[in-house]
Structures are given as structure tokens and as C-alpha cells.
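Okay, so here's just one chain, in C-alpha cells, the form predicted alone.
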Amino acid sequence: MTKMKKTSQICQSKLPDNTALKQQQLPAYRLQLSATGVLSGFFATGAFCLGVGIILILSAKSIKEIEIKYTKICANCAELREDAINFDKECTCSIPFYLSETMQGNVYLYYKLYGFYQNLYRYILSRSNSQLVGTDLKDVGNCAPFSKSHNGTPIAPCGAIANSIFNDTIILSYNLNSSIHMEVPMLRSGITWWTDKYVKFRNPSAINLSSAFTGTAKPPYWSKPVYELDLEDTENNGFLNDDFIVWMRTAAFPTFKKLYRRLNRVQYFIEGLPAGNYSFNITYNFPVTRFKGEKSVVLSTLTWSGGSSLFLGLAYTVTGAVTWLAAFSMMAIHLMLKEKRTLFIERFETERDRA
């Protein structure tokens, strides 16, 4: 007797307790959907689709973009760039164009380079952040083969990614007359997202940054350490660079653009760019053609939306061209459906009266 009390109040106190919420006895709402008001949200979310779609292309398309692939163009100096042996010797090409139309408002220089394969898994992983936040500059585990230089002595930054980091340089000059020639004042900062520049990135402590790199040595491609990428400008320079930054941000497909720098709307660009004669002047320094890739270099201009791409208006209209195509086929089946009804209603009625 004993036992089967005891065995009871073990069962019972298993039991969850006499709650609505345990008991599963929350009040509860059963939606109710009838064909009027599916077809109507179907009709709703396909009409809102079309349009924002409508509005991203026509925001895409109001851009203005020039680009200029200068692999071929440069020739010279990329057959020269073939052979590692003339690392050291400079090599420079002007391309003149022609900007028929002013660019009003912000416009930005990118570089674009086709076939570079930045998202491989290696090359991705081939990095150390506790390097590029400043914590620990000797850890270099995961960057071979670029991790330690010929001596043994650590490379920062290491890796495969800051080792590749794009080195051309681009100057935009705008030819004001036959005899007037003006370089295009351009800003070098503030091209990285904030949380790079703020948060994935910071230099090691040190009251001058060349003593924070001592005993570190500079990536073998690089042809000057990290802490002179920017001389001029202190919180532009080592690991900070806003150049390293947006190249150490590896792209998704191996055609891509990052940008350069944007236009500082001073003097004769306060507007933007004016239209007129231009020349794009490149140090040539960074090898493609091994790789059978090529180099391009944009001017765009933005928008709310962003810069010219169309694929997000694309795909908005055509979710909601298959929204509204799926909504017609409803609408279709329930019309037939419903005649199919009324008239097995009809029947039936005929046949009781007829009885």
C-alpha cells in the first residue's frame, strides 16, 4: 500500500502543472482565408513588388559610369610587369577620354579587375585579425606561405590577401585648355565601412608607428613597409589605410570593383565632374595578364539606391511578375471551380424539385 502511495505522488508530481500555458489551453485564433482575400494579398505583394522593382531600375539606369579597361592599352608596361625580375622598375601610361556629360553631385574612382579570384577558401583564411587589430603582430599561424620572410622574421601583414593588395596608382587630370592641365583633387579617406575602419582594423599601441612594427617585415610584393603607405596623414597610415582596408574586404565573384577615392568638390568641381577632356595616368604595378585577367578603371556616380547595378530591380519585378502570374492561375482555377459548383447546385436543386 505504501509503495503504490509512493508511486503514485512520483507520477503525480511528473504531471506539468494546471496552467493554461501548460495545459495547452491558451486561447487560440483559426485564420480563415477565403479566395478573395488570397488573391487579393497576391495581387497586393505583386503590385508593391513591380513597382519598387520599376523604381530601382530607373534609379540604376539615371547613373552615369564610364569605364575604361586599360590592360591592352597598357601593354608595355604589363608585358614588363610579366616578369618579377622588374618589380623595381616604374612603368606609367596616360589614357585621354572624353566625359560627354557633366557629373553632377558625388562621383567616385573605382579600380575593377576581371578573373581575380578572391573568394577561394585558402586565400580567404590566409590572414591573422589578431595581427590587423593590433593585439599580437607575431601571429602569423595561419598566412603561409606568407608568414615569416626569408630570415625567419614575421611578416606583417601576412597572408595571401594583404600580400596581393592592388598597387596601382591612378592620378584623373582634367585638360581645362590645350595648355591648362589640372589634377582632379581627390580624397583618399572615407571610402571603407565604419565598422573596418573603427572596429575590424586598429594599429598596435605605440608612440610611433614605425617603433610599433619593429621586428616585423614587410610583405614580399610590397615595395614599402605598412607604416608608409600614408605618410602625409597619420590616421590613414598602417593598418588603418583605407586602401589595405577595402582591399583586405575579399570579393564574392571574380569580377569586381573596389573604390579608389572620391571626388573633393573644390574649385572648378563643386558641381561634380564638368564634361571636357581628361586623361587617367597609371604607374602600372599590379600583374594580370598571367592570369589572363584584365584592369579597368571607373567613374559613377550614385544614387539612394545604391550604384548600377539592376539586379535588385530586376529581381523585384520579376517576383512580382510571377506573384501577379500565380495570382491570374488562382483566380483562374477558383472561377472554374466555382461555376463547376453552381452549376452541380443547380442540377441538384432541379433534380429535388423534379422528385
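Under this definition, the rigid core comprises the largest set of C-alpha atoms superposing within 1.5 Å between the forms. From a predicted model like this one, the values you see are computed outputs, not experimental measurements. Residue numbers count along the first chain shown, from 1. Compared with the form predicted together with its partner chain:
Relative to the superposed rigid core, the position of the CA of residue 39 differs between these two forms by 2 Å or more. When two forms of a protein are overlaid on their rigid core, residues whose CA moves 2 Å or more are considered shifted, and residue 66 is not one of them between these two forms.
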Contents of the next structure:
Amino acid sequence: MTKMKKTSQICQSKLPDNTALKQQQLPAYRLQLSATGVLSGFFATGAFCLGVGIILILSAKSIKEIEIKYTKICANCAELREDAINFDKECTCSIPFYLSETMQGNVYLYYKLYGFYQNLYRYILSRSNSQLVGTDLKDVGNCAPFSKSHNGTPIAPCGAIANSIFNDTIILSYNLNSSIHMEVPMLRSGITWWTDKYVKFRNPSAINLSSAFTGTAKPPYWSKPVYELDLEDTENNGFLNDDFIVWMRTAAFPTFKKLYRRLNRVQYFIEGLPAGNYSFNITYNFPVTRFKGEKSVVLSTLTWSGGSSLFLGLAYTVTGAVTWLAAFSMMAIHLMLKEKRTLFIERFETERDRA
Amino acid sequence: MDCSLVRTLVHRYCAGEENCVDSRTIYVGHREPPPGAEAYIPQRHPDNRIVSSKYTFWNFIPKNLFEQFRRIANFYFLIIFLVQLIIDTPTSPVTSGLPLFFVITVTAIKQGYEDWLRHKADNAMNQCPVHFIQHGKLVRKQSRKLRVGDIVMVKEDETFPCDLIFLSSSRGDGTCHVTTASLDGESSHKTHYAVQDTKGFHTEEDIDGLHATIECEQPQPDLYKFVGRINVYSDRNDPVVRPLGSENLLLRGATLKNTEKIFGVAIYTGMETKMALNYQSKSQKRSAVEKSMNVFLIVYLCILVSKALINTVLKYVWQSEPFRDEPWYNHKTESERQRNLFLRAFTDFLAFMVLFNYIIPVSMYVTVEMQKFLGSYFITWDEDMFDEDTGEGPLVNTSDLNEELGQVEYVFTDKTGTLTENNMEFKECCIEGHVYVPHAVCNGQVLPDASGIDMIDSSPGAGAREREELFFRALCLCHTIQVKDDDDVDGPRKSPDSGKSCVYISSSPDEVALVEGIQRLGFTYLRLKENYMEILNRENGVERFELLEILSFDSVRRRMSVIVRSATGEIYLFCKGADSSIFPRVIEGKVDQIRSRVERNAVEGLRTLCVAYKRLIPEEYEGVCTLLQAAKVALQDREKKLAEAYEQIEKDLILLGATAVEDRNLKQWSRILQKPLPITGEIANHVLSRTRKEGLLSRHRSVTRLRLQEKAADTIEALQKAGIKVWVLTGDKMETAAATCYACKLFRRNTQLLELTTKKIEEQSLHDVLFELSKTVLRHSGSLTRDNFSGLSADMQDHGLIIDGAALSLIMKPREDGSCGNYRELFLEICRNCSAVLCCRMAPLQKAQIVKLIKLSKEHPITLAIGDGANDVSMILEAHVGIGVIGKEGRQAARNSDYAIPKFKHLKKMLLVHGHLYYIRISELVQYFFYKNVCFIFPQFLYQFFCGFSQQTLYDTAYLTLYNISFTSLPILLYSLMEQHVSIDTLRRDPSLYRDIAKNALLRWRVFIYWTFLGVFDALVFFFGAYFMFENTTVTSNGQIFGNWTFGTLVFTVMVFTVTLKLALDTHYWTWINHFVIWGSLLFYVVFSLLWGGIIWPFLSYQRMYFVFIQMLSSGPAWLVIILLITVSLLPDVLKKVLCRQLWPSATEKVQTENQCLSVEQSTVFMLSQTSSSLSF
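Please give the other form, namely the form predicted together with its partner chain, since only the form predicted alone has been shown so far.
First the chain shown before, then all remaining chains and molecules of the complex.
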């Protein structure tokens, strides 16, 4: 008897637990891609995509955008900049254009570069973060080959990115009539990410900026030191300069645009940019012909869905259409097969009845 | 393997040259032999320290690292890591170093822990106290100090500290009982015998006075084999020479039972013990999935290299214009300018390799290993595979082959104990043509009303009475059974009457069945005491026979004999064996009558044995003795010499009769018999004639005949439906085996049987037979292809082949002219077209041979061998998957197998359910892993075309590192553990689903290429979708601009979501765990990204990800793009799936749809049945 008990105990201890997990019997929902489920899913997706696409296209239509490439227009300046020796010769260029329609709402002024590789591996690397947050101006570790000037003082801001900053000045003027040329008021603020301006970029702490940057050299391609970037607004100097911060956010592709100014909606420009004659007065400094690139200025309005491209809207519309097409063909196949099957079953049943 | 080789070499070197000879001499108690007998050569042997651990404290780190980096994958990642360290690469070394470090550390910790346990066990073992005899006194020492030649005392329930020659025991008869549970898993007691001349030494002083040398073979791992001899010197006489066999050897690891104490002399110590030699790991089997995984890896490696090459070449083409090579805004450093062009190109190539190296992920290996390891628990946990009778569940000895269970094409099964229950029952005996049937018994217990003998033929005459008793005595004596009575420690405490309660133990269940059967016929075997076998005869008198010799059983001779001396001094030789091995040696007796009876029984599936005897006159016996002694003491070729001696002794026999033992019954058998069978040749005649004669016997027996293991027929049928070819390999007679095959539905009524047997080959030449058979088979298969290809429909005729061992060896034997392949090919061709093959009269080695033959045939099918006995071990080791049945014939098969199951019927669930699921899971795992890494790396590749091939990375370092480790790892791991594309019940019900995954269907090139292209397509969608978005649009609504890191993050976000949702769409079985893991890892990604970008991390030198993710999410268009791109990349796959399912559904998909319809119908019916409810449709 005792032996029997013992063996049964052993059995019990060896018997695996009867839990749902161990027996692979967990309660579960079985997902099967059934025809009806998939069809309704497809129709719903298609409808959604079409809807969003149409809305996007409509909203993109309302956007006005002007782009003016000025490399060829300012060919003489471009030629001058071909040679680095002429770096201190000033060259300006005026580009008149006509705005046929009012640009309603907020207007943004961009500059756009073609063929400028801001995403080269060494280029992206060539910056010093600890310098830019103002903690250690002397830290130029990654900045080669623009880390130190000829006499060995560290460059601030160091690195290839900072060195190659876009240094054209673009001034938009509104020609009310042939005699009155008025500069369109533009805002330099708000063109950077808030976090960049207030967290990621900091000036070194000192009484004034110029003393903070003593012991450093300006980047070789710069004409002014970093603390004199904006002569009008002292707050907009050093590493906190908006244009500088914008430039430092490297672009993903060789063709890119960067935000330059926002329209200050005052006086004539409360509604936006009224239709009429304008001209861009450009101080041409940035050489692009050397790398066979181009420059342009872009004026654009925006909506909730961003800029003027039809891409997103079209992509949605096409996706929606294709989805519907697929759904319809699937439905056709499904119905065909179903008919066949019911026929087969009917035949089978009649035969069975006969038998 | 090579380790052991080195070890033996070292040992040999240490031990000096004399040890290289084939035998060693041991001086018992380190006493020199008397002068003149032999030269005393002191020998050096290793001490008794067991070292099972691999590492020491000092060499752990270097040795473990070396072992780990021997794996190709780890080595590859190490190289990548080193390249990253050395050259200036775009990705930080952390990205590949961290995962590699993680993997290596985890593995090292695991192995270190295992080794620590081994160290602990070793120490415990090496330090446990052992009793020595030194100068006549008992001394305690640590086990590791034991040396060869020491005399050791072992007490009851202690384990033997090393391999000992058994000198004497406290039991008077010089025996002891041991269990070898920790060696081979057999827990039954085995009896070992002390050396004849020393068994009288009972005290320490006596033993110390022993003067002897032992010569024995050098250590070898076979647990069941040992040859040696002992020379005992006494003062006066010449030395006495005695043979030593495995019955005198007590193995390290075995435990002494039922014996107070024993003395033994150490002959093999430490790493030379048989237990230590058996530590050597078996050869590694690799699954087909692993092989295709490796092929895919090579493909990806090629893709990787070509990607890197393409980019390097393009880079230099692109840079050929100086304004691109070094634009004014991106000057080179001095050192870069001075570098040699080729060196630069080479480092660029390496840098690209590093950049794209994630296409072969480290984590895949970890995930696959974890999946296999954790997944194998589902087998051991399975309640359905637990056998309550034996209290045994399935065992998983290796988890590497889980998915191989889903790929089996050939099953090779042993018959006895596997197909049939190894539960033998004595059925009848036939003495000189008279048939005796003991009454119905049930598992060895006599039913109360049945006690007599039922004689079918007329009672034998008085003259035959003597023969009859001789027959019974022969069966009582001719065996190697041990009697075990639980309370018995030392001899006859019980009265002889209680003999019936004693339990017989034997390695062969036939013997037990026979002795039990004879017990019911009046003769009871009591015990073997002091070399006298005691039997209780019909008159309840005890007869004592002196056991002189045992000519033990082997599978070549197929018989065994004993030589005994009766009380009256007559010497008999009793021989028992297979009919084929007995009849040729018989010179007298009613051979024909017995032969017909034997054949009749064989057709019924009974195991038959013939019994013969001969009387030896003392002179003859002397001759026999010297012959045997000479063979027994031989150290070389002992087996061969013994076999020759047996051959000489076992001849000129007188046939007594035959026995029939039943191998467990099945009801269908009689039903099959009563219908005409379309079988050809010999068997048909037998079966038909048997059917006609049925009348006589059916009165006496129940209709049931063969007793198969439960559900064996059901299992075989299911396996055949699953497209698996089942071969039965057995050592039995053809008739017995064929009957079993019918019973277990291996052959059906419409199976056309083809015979390839010795008999047929004698009639025609092998050549003709083979060609004829192949013609029959091929004609049929030709018509088959023209007809429908519906698989095994009920009406379709299929072929079954019967082949015997002799014919097989003819086929396997290379012909004189060397063209051996010819017959083999033909034979394989025939086999390929037969749904079932029966191989009978097979030797154990032949079983492995035939497995190998099929395994290496040109389709390279996956083979599975299943068996329960020691004779199946070779085929279990040979087959791709070896399965042991935890049976009665010991645990050898289970120990050597990859998986062990309690019953044959569990094979069905093992293959059809577990195998199928594992295969589905792991193939998805492999494909998905490659897919997700194509998605991951291909955008990176595309990005190079937009960044001047400057190796700029698209994603941030954190993303590169964590993509495979945490963002996308858990969902696929859990999928590969939980997925059930069809329910377990359906898989079990519908074996034909197994065909859907045959031939590695889910890892074929077509599927692999589909997955790769899907990955490429998705990558194109992610990249160019985001590209056009960035190129043409201001992505934000406040006019601000995003940079390259935002672009990378956008692509990465879309990718993580797409890849995870793709898996979600593939998941058919959504448990809460799947929900948790899939949605959880998406959530984790989002939370991680918010955190990663939300803080200025002080330890980072760059803050490029700062607020990137949050800024991206704050822009409306980015959301729209993410949604659009996910939809676009998922749609084609869904569409493809639905269309394929509609137009060309596989069986599995049909079942899935059916089940869904069914569940819908059921719910409808349920709703309808609730008529009272006011539901409106």
C-alpha cells in the first residue's frame, strides 16, 4: 500500500502543471484575414486616404509660393565669388519681381541651396557641442580641419558647419510706386526651434560678449567675429544668433531651404504681402558656383499641413484610389469564387438527394 | 572529440611507453607478484580525481572567449567591432559592441555558472571519504587519492568511487546487487559476481593477504563490455587464472544495494573510469532550418559586401570631380590628404561594411537560441504526452531540433516495444507437436478460475511425459533471469512456497514471459543460490541444478544455452533461440511438426522460440570447459573466440519444442484476417491458409491477437496521411513482422506487397528481382501522375515493400567491379514509391545503415528514428532526429536520443502538433528577422546616394543599437513561442496539414526572395516617402525647418511601426501576451524616444537628438506622412495574402477559413437556438 502511495505521489509531482500557458491553451483571439474583414478594411482605408488626400490637395492649393533663383541673375557677383581672393569685395544684386496676388497671412522668407552637401559625414561631425552650450570655449576636439587658427588659438564657433555659414543678406523691399521703395519689415526671431535657442545654444557667461570670446579666433571664412553677427540687436549675437542656429541644424539633403525671416505683419503688411512690385536686395557673399550649386530665395505662406507641395495630397489620393481598386478586384474574385462554390455545393446536394 | 584525443595522448605520455600496449597489469594491493612469475613493472595511472569542469578560475575568461569566438557569427561581429574601433567609422563602436558584449556576457555567465556547478559536484565527488585497506586496516581517505590497485570497501547505498573488480561481498554467495540509475538510467537491480577465488575473503585481514595481479584491457567507454583476467597466487600452487567479464566489474557511479559491504580492487580511476569516458558529448545534429538560415546568412553577407563595394566604387566615381571631393566648405585634414588612395578606398570599404553590418543582426542568434530553449519546454510541459502508467513525461535532450520535428519525411520505427507494447505474455508451447495453452492471464496474474493446462491436441502418451518435463525444465533453466524479492537480503528467509510472489527481472521481457508461463504450467524457477538453480516442480519438490556455464545470448547467434548438472549428476545443455538458428543444429526431434506450428504462430504475430537440448557425457563436458576457458581468458578478440567456441558447442541438438509469446493484442487483427488480402507470395499463402484453419483455434482464444501499443495503428495512419513514409525495422521473422504491420495499419488491405527477400533472391538473381519490382512500382506511379494527385485516397493502390536483412546487405555490398551505386539507386527508387517498407531480420547495425542510406539519398530527406532498446541506439544516433521510447528494455535508447517519449502514440502529437508549430514559428522568425533588417538597412544604403557616399548614418546611434535589441525583439520572440496558425486540435485532427510544410516549404528560395523584396519595397517606401516630403514641403506649420536627424527619426518611426504591425498581421493567435508585447514595444519606442530627445544627456558629446522626436510629433504633416507610409507599406502584403488565400489556398488556409466559418455558424446556431431572445438579423 505504502508503495502505491509513493508512486502516485511521484506521478503527481512529475505530472506537468495544467496551466493554460504551459499547455499552450491561453485564451486567445484568432485573427484570420477573412475576405469580408479585409474588404471592409480596404474600403475604409481607401475612403480615409481619398478623403485626406482631397483635403490636403485643396489646402495646398490655397498656398502661395514664389521661388527666385538668383545665381544666374547675379552672375557678376557669382563670378566674383568664384575666387576666394575677392572675399573682401562687396557685391550686391537687386532682383525685381512682381507679385500678382496678395500673399495672405504669415509669409515666410527662405533661402534655398542646391547641391550643397550639409550631410557629409565629416561635415556633420565637425562641430563642438560643449563650445556651443558655452561651457568650454577651448574644446575644439571634433572640429578638424577648422579647429584652430594659424596662430593656434581655438576658433569659436569651430568646425566646418559654422565656418560655412550662409552669409548673404537678403532684404525684401516693396515698390509702392516707382519712387517709393520701402523695406518690408521682417522678423528675425522665431525662426529657430525654441529648445535650440534657449537650451542647446548658450553664450559663455561674461560681462559682455566680446570679452567672453577673448582668446578665440573667428572662423576663417567669416568677416566678423561671432559676437558681432547682429549689430542691431545685441541679444542676437554670439552663439544665440538665429541665423547661426538655423544654419547649425544640418539639412538632410543636398537641396534644402532654411528659414531666413518672417514677415512682420504691420502697416501695409497686416494682411500679408500685398500684390505689387517687389525687389530682393541681396548682398552676395556665399559662393555656390564653386561646387556647381545654385541659390534661391523663396517666399511662401503656410497652412496647417505645411508648405505648398502637392506631394502629400497626391500620395494620399493615389493610395486611396489604388486601395479601392484592389478592394473592387478582390470583391470580384471573391464573388466569383463564392458563386462557383455555391454551384458546386448545390450540385453536390442535388446529387446526394438523387442518390 | 579532439579534447579527448589530447587527453589520452597526454595520459599516455605521462604514463610512459609501457602503457601504450593494449592491456594493463594491476597489482592488487600494490603487492609485487612472487618472483619468477612475471616482471614487476610499476605503472603510473591517473589519480581518482574527476574533472568534468571545462574551466579553471584562471583560464575561464580567455578560454571561454576563445570558445565563443569560434562561432562564425560571433567572430564576424568581433571583426566588425574591431574595425569600428580602429578606423574612423560613421557608427560608434558601441552600436555593435554593446549587443556583442551583451551576448557574450550572458553566454559566459551561463557557461560559468554551469561550470561552477560542475566544479562543486567534482569537489564533492573528489573529496567524499572512501574506505581503503592498508596493511590490513581500514583507512578513510579522500576519493581523489585513490590509486589503481588499491583495495576499497564499499558499504550499502554507497556509490562506487572508481571502476572496481569485485573481490568479495558480505553475502555468502559472493554476489551483490547494484543499480546503475545514474549511469544509464536503469533503476532495476543487477547482480554482479565476485571473483570465484577471492569471494571467501570477508575481513580486512583476509583481503590484505590476497596476492594477485589483474590484466585487463585499457579503458574504453562501453559500459557493458569488459575483458580481463586475474592471476591469484597462493603460496604453494601455480597461479590460478580466472576470466573477468563485465559481471565482475563494478562501475563508478553505480550504487550498491541489498548488500552490506563489498571489497574491490580499483582498476580504472579518475578520468579513465567508464563513466568519465562516457561524458564525451555526442556529435551535434543540426536542423534543416539552421542550414537554410546559414545559407540565407551567406546570401546576406554577399549582399552586404556588394553593397559596400558598390558604394565604395560610386564614391570614387562621384568624387572624381574635385569640387565634390573637397568642396570649400568641407576641407580635408592634412592626414586625410596624405593617405594613399588604395588605403583610403579600403578603409572606405570597411566603413561601408560597418555601416551596413546590421543587416546581419547579432540578436537573431540570441533570439533563435532563446526560442529553441524556451520553446522546448512546451514539449516537456505537455500533459497529453505524459504517461500516467509509468509516471513519465517526454524528455528533451536537445532543443536544437525542435523545428526538425515538423520536417520529417521518413520515420524508421522499431517494432518491439515501440509499435507493440513490450508486454510479453506466454501464449502456448508446443512439445513435439502437442500444444499446451495456459489459461488466460492478465499481466502476469492468473485469473482465479484458471489453473490447469488446456491441451488442444490429444493428450500425450506416457513416453512423451518425460520429454514434456524436460522441456519445462529447460525453459526454467535456460535464461539469465534474476529473482528479486523486496525484503530479501541474504538468501532463503522465505519458504519455498512463496516463490510465486517473487519478481523476475531480466533484460529480455520474453524470458520473463516464458518463465512466468512455465510457472503456470507447474514448474517454478526459484532462485540461483551458490551456483545452484532451484526449481519447484509439479509435485512441489525442489530440484537443484548446478549451473556450469552460460553461453549468453547475442543478436548474431540469436540463441543462448546453459549447461547444468542435475542432482543425479547428468550434464545437460539446454539451448533456446530463434527457429532459424535452432533448426539447422538439430539432429533429432519432430522438426516438421514443430516447424509448421512455429510458422503458424509467426503469422499470428507471436514471437516464437525453439528449445533444444543435448546430454553431455563428462568427457565431452571437459572438452567444452577447456574450449570455453580458453576463449574466456583471451584478452584480444574475446568475442570472436567465444562465438567460435559457442558455435562448436551448440550442435547436434535434440529438438524439444517451441514456445509462443504474445506481444499484446489488437482487435482489428481478426477483422483483417477474415477478408481476402491482395498480397503476394509467401505471406499470402500463410495468411490464407491460416484463415482457413481459423476454426480450430478460435474456440480457445479470444478473437484478439496481436497487442499493439495503444493507438499505434492510429498514429501510423496519421503519419502516413501526413505524407511521412513509415518504415518498420525489426529483427523478427518476416511473418511476425508482416502481421504486426497489418495490425498497425502500416499495410492496408489494398496495399500491394512487394517482396525482396532472401528466398526470392535465391530463385532469381538480385538484378532481376530489383528490375522487376521497379517496373511494377514505376508503371503504377506513372499512371498515378496521369490520374489525380490527391494523395492517399482510400481507393488508391499503394505499395508496401518487405525486405530482409540478408537481401539488404546484398544490395548494400559493393559489387566486384566497383559499381556499387547501381543497385542502391534502384532500391532507393523502389522505396521512394512505396508508402510503407518493412525490414525484417535486421541486425542493429543494419538499422543504422538503412537510415544512413535514405539520409544520403539524393533528395536528402529528413529522417526520424524511434526505438526503445539498446539495439536501436545506432539508428537513433544516425537519423536526423532520434526519438527514444522510455520503455521497459532499459533507458539506453532514451538516453541517446534527442527526444524521449513514454509511448509510441505520443509521436503523433510530437510531429503533427509540436513539430508543425515549431517549424511555422521558427521559419517566420528567420524570415522576419531578415525582413526587418532589410527594412532597417536599405534606407541607410539609399541615403548614401544623397550624402555623397560619405557614410553618414541615417539613424542616431541609440536607434541603431536598440532597434534589434529592444524595439523589435520581443514581439517576434513571443510570436515564435506562442503562435498557433491553426489550433492544436485541428492539427491533430487533420494530419494532411503536415504536407503543407514538408520540404522546408516556408524557407524555400521563393519565400525568402519574397520576404527580401517585401523588405526592399518597404524600405523604398519609407525612404522616398520621407524624401519627397522633405524635398518639397515645409514640414512644419510654423515655417521652421527640420534637419537630417529628424529625417532619420521619421524613417525610423515609420519603420518600427510598420515592422511591428507586419508581425501583428501575421499573428493568428492573439493572447494577452502578444497584445502586451506588440503594443508594449511600440509604446516603449515612443516613450524611449521622448526621453532620449527630452533631456540633455550629460554623457553624450553631441546632443543631436535633442527634441528631434518631440518637434517631429508636433508637426501635423509628419503625422500624416507616418500614417500614409505605414499604410502603403503594409497594403501590398495584405493584398498578396488575401489574393493567394482566395485563389490558391493551401490546405492550412482552407482549414483556417473553414474554422472561421464554423465558428460563425456555431455562433449563429447558438443565437438562433435562443429563440426567445428578440434579436433581429
